[in-house]
Amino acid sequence: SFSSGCILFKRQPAVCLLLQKIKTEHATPQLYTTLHRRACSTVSTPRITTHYTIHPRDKDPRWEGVEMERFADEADVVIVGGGPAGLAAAIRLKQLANKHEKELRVCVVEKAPQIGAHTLSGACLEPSALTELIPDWKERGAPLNTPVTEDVFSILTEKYRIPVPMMPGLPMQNHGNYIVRMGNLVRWLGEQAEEVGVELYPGYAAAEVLFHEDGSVKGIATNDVGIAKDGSPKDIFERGMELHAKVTLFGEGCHGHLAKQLYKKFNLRENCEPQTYAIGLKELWMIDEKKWRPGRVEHSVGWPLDRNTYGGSFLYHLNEGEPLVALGFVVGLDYTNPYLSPFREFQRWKHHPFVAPTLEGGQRIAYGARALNEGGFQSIPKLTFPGGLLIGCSPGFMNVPKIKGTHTAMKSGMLAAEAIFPKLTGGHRTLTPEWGPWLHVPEYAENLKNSWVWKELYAVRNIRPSFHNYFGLYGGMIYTGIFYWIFRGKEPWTLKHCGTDANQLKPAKECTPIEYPKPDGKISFDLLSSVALSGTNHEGDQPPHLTLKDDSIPVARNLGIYDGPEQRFCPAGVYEYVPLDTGDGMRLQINAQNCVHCKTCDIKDPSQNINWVVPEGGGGPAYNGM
């Protein structure tokens, strides 16, 4: 695979000799990239990226004379993302406004065509935050139909299962929790939000952060529509609209593309560790009713992953009138072998003798994937900045050992609302003399630090990084047993993570390729038939929203050094390397229509060359209650 980098330069023997020298002398990937960039100055690279964020329209003659003015609207609060955190914040704001008889305009923009359509989670819900927000949720018909009745935890070997007792107090214990289909819960939360007066705008993707001249956040702009795949304007081109607000809440979910910009502009990650992530893959199955155990929760670690690859599985038995199970597999994105495929590990896991009997004779009815935050307490950035703040999974409030983040995300949104409301209504606005009022709400971060969210995340802060030891999984479990179960996380130290996930891959020549069995079409399946079950669709004639900062990097570096890992870590078949038409090299092909918006590519790309941006609003997966 290393030699594939030379194929592109077969007419330049000096370059090939240099590449071979790197291979034999173990030179750094940075040197390899530098040499390729020099070589690419004389070699034509096929154009992949046409998006205006890489190729500005003001330098494109095709855009001359096109009307670029945007309509602007004003609100008190704009919330980006109609997930649990964003909706909880919106509901709480309107609850407070209605209680105190105050006029407050709260707008939520959501890129999915319907509220909840892009939501994917396990999910075993801890209902604490929901109960705080809407105490009578049962009477209001919240779709929490399956209380947990049985907890099972296992360590899997290739052929056997080692049961692990669920001791009271361990993070994985689920007494009092509910198995839910999170998309259905989010849709219900949207209904509650509208009931109290929140304005919801599904199908509108927030594409840009707007700033005042003093640098404070002014609001957001939604995406333009009617742009052709080659980046030119169509006859139906329309500019997005601007939404201005006194304060903007960013609740985009894990690895939000606007939050990434805010981290840099306001240096929000200055005093925290890099965020680390995992990819979660999920399927819904209709199984034989004789095998159905409503309320049963199963988790496992171990096979098919080795002890040095973090991950595990879940299998939840739902109780919604038919024999449904939700099952999934989570792989930490700090894995090192570029040949690892999280999707194929998931398919292989389903054949384990402890798992397969549940699925035999059943039918798979849905599939999806999403990245999730795993950095925990150490990776929480600064949460507030002039004109805005971060809530939910965007900054990362997931309790990793619990595999739960919905309750903490919702609570963060509620705390944000409670900090904002008195400033909006009590005359405590910060005034910028020329550009009008905006809010800075540092009280939100203080409220969060004094809440149960902070205490919960602090107590489990060392469990995920404890995995990084010689014994891997088993060392981490021993650490958890001693320092969490016995001492409840009160050890006087905080362990560090190992850096960004993008920097963890080893060169392909240092790793052993993984031979995955072929799917049988009954329990395990191929990637493209799986993506078809996600309902994913994008308008085909639009610029790919998987943008590359440099179109030459994929072949020059990712394929040359790592054997094209994006072909394997993407759970939707978006990336593939295909021969050039001339037959003298390879090129990267991006199948953007397949994208399920998981963000894994943006996170794991070893060159950090991929930048995920929003497609036209309404595109993406159509998860039916996932």
Second form
Amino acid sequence: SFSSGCILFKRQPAVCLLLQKIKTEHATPQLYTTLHRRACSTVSTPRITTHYTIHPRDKDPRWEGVEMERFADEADVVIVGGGPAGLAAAIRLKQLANKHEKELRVCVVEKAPQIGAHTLSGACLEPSALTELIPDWKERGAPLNTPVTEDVFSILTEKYRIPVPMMPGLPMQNHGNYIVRMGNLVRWLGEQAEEVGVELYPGYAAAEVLFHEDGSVKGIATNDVGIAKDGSPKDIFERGMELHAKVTLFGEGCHGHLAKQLYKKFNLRENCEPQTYAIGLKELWMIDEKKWRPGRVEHSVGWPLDRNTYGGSFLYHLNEGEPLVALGFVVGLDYTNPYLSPFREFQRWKHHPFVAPTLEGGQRIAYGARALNEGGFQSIPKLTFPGGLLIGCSPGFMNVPKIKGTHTAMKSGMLAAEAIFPKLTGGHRTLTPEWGPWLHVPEYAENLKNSWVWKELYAVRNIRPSFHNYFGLYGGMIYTGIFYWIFRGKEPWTLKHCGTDANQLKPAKECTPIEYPKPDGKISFDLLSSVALSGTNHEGDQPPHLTLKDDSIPVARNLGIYDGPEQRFCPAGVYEYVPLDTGDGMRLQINAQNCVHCKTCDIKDPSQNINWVVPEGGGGPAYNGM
Amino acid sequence: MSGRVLVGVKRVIDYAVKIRVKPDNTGVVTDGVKHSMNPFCEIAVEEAVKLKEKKLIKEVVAVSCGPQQSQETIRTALAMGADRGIHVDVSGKDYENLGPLQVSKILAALAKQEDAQLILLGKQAIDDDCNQTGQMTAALLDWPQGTFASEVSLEGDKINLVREIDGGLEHIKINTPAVITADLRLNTPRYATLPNIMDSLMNNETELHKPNHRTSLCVGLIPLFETVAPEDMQGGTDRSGAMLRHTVLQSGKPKRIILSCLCI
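Now the other one: the form predicted together with the partner chain, given that the block above is the form predicted alone.
What follows is the entire complex, opening with the chain shown before.
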């Protein structure tokens, strides 16, 4: 794909002239330093980032005279993100409104082109929250068609498999749960939401949080459209729209980009541990009917990861009329070896003698990846702030050993709705003396603390951190066996995580490169053909949405010290180090069109230089029932 | 002259999606797959809206034939600037058998009913690549046609058209009423922004029509025997056509798989 570095490299003299002009007028010191360093240093770095979040438009002469006013609309509640949490909150709000015969305008904005297109999950769903939300989900045709019939857990070695009995009481036990295609469930939830009167707007991404003068959240603004790749306005440029609301719910999923800004602004993470993550890669396969065992759930740990790298696999046999299996691999993002490639570990795992026979003769029909939370209880931030609150995987309610977060996400959305509704419709008024434009809903956090979500997360809080010991995986399993299975998580201590995932990478010279086998094209595949299967695409002529705070750091630091780990951890091949066109050295090429919105780069970049922002709405993967 | 333009919009599988043949070889999987407006139809809508903004025509009516979901496509056209939408409800078996001949009969009937001055269509749909509807509609109405248009300008009651043809560009002048089909370089379609989508949702400017037996969807069906995916590329043989496709595939962008469709 087209590299922005090439064109702007030639324009550098113009940038220098431009800089002289800006220097004499009011330029923010930050803008001056970054541009100045880039344009006038002896080591010239090709310009990569053109996004307006890094290069503000009010100082950019190409934007002079462009109409920047936005159309604004009012709603009662705006929900960012049309996933399980956001839709559960929307449905619950409208259910309450319809029951009490109140008018309530609930708008959901979602960056995916259709509801469910950016949803990716294993998944084994615990139907508790769904039953609370929509008790007659079966009659309404919810796509929960595959009750779990068999639960298999293994520790894999390179050639063999050690079976682990799945005793009742262990968190991974799945009796009573359903294997679902989460994208289809989310799509169904979207239909239910429309039925109760929620306004759904897929294809429109929330790009900016709006604030009142007093610093409270006023609402969101959707993305601008029609900005060219070099950051200049095109003929078809149009501003996004502002949606103002009394309260805004942020349900962007794991590591949301707006939530990242809110953590800083409202200091929501001051009393909790930093969130830790994993990356999950998933494929859907149509397999040979003889190998199909509907309702069978397989999990494994061990090979190909070493005992100090958290991760494992899943393989679920769906029962929806055709021999479909969902399989995937999860790698904890606190891994230390920069040569590790989660994608290639996944492809390698598929060749294991226990896994390969299921896939032989089959056909791969889908691929995708997404980051997921592993921080659990210790990493839950402050959840409410003036004008808004956080729901779902955004703050992070995933039960890590169970590898389920959908039921807790939905419950958090429902609790948010139940806490907001009485404040919106009279009875209690807000803290402000007269009716203020925004709501602060601390009751939501209180209700969450008193619910089964809190108890569940508290009980499993020590399982993931227990892997940080000399014996790694095995130490963790022993800890789980004693303290969770026998003592139900009631031990009085709470183990800590090791710090942020980005800080865990060791320099490349201290680590050995990993020899991955070549993909065989039948069971394992190369990266680019996998990315093509995700259906991902973005409008080509827009600024890359993977923005770098400093364009010179990738080559200087990421490549220099860590040998460019982003080339390996990105499941979509977005980052490539290619030789410079002139002279020696490398430059970073960002193939933004390949991005599948997994957020791993924002999480794992050792320099924390990459800032993922939302691209034009409607872009991204086109998952179908993932 | 009524100053009314009919624009045909078709709901097709999005161009970036990797399509998959159904296991029983009766077609491609469409269930749950991302759909969007045919890119050439977007260009046609944009041209119609541009003509309206230049005050050369008075009303833009977006038409789509298909199942319930076609209303989303019409809504996008309304959000881009169309005034009204007409959804011709065709679903189930009828929809599977819907082809250019049937659609052109519908469009011809609607053109007479709405007293249209101009019909703007995309040159072809990216799912069947037929490139027939515009031409058939013009023939049924006995109207002049300007296909593969890369420039359109109205001059009184005539249209100056630049057509993209194999040899280069052809300049023609045709009378109205006429049928024009849009090619890629006609314009760059605008975005359907959120305020306009909200408006089109609130105002619900779409009429529902059911095709009657006179339109006769059953006549002229092309029987589809089988749909198969093309063979995998074999490396090593030097066939220049195949080489070109291989090079394009290697750039990492997904390419549409061309299906072989056998018919009598």
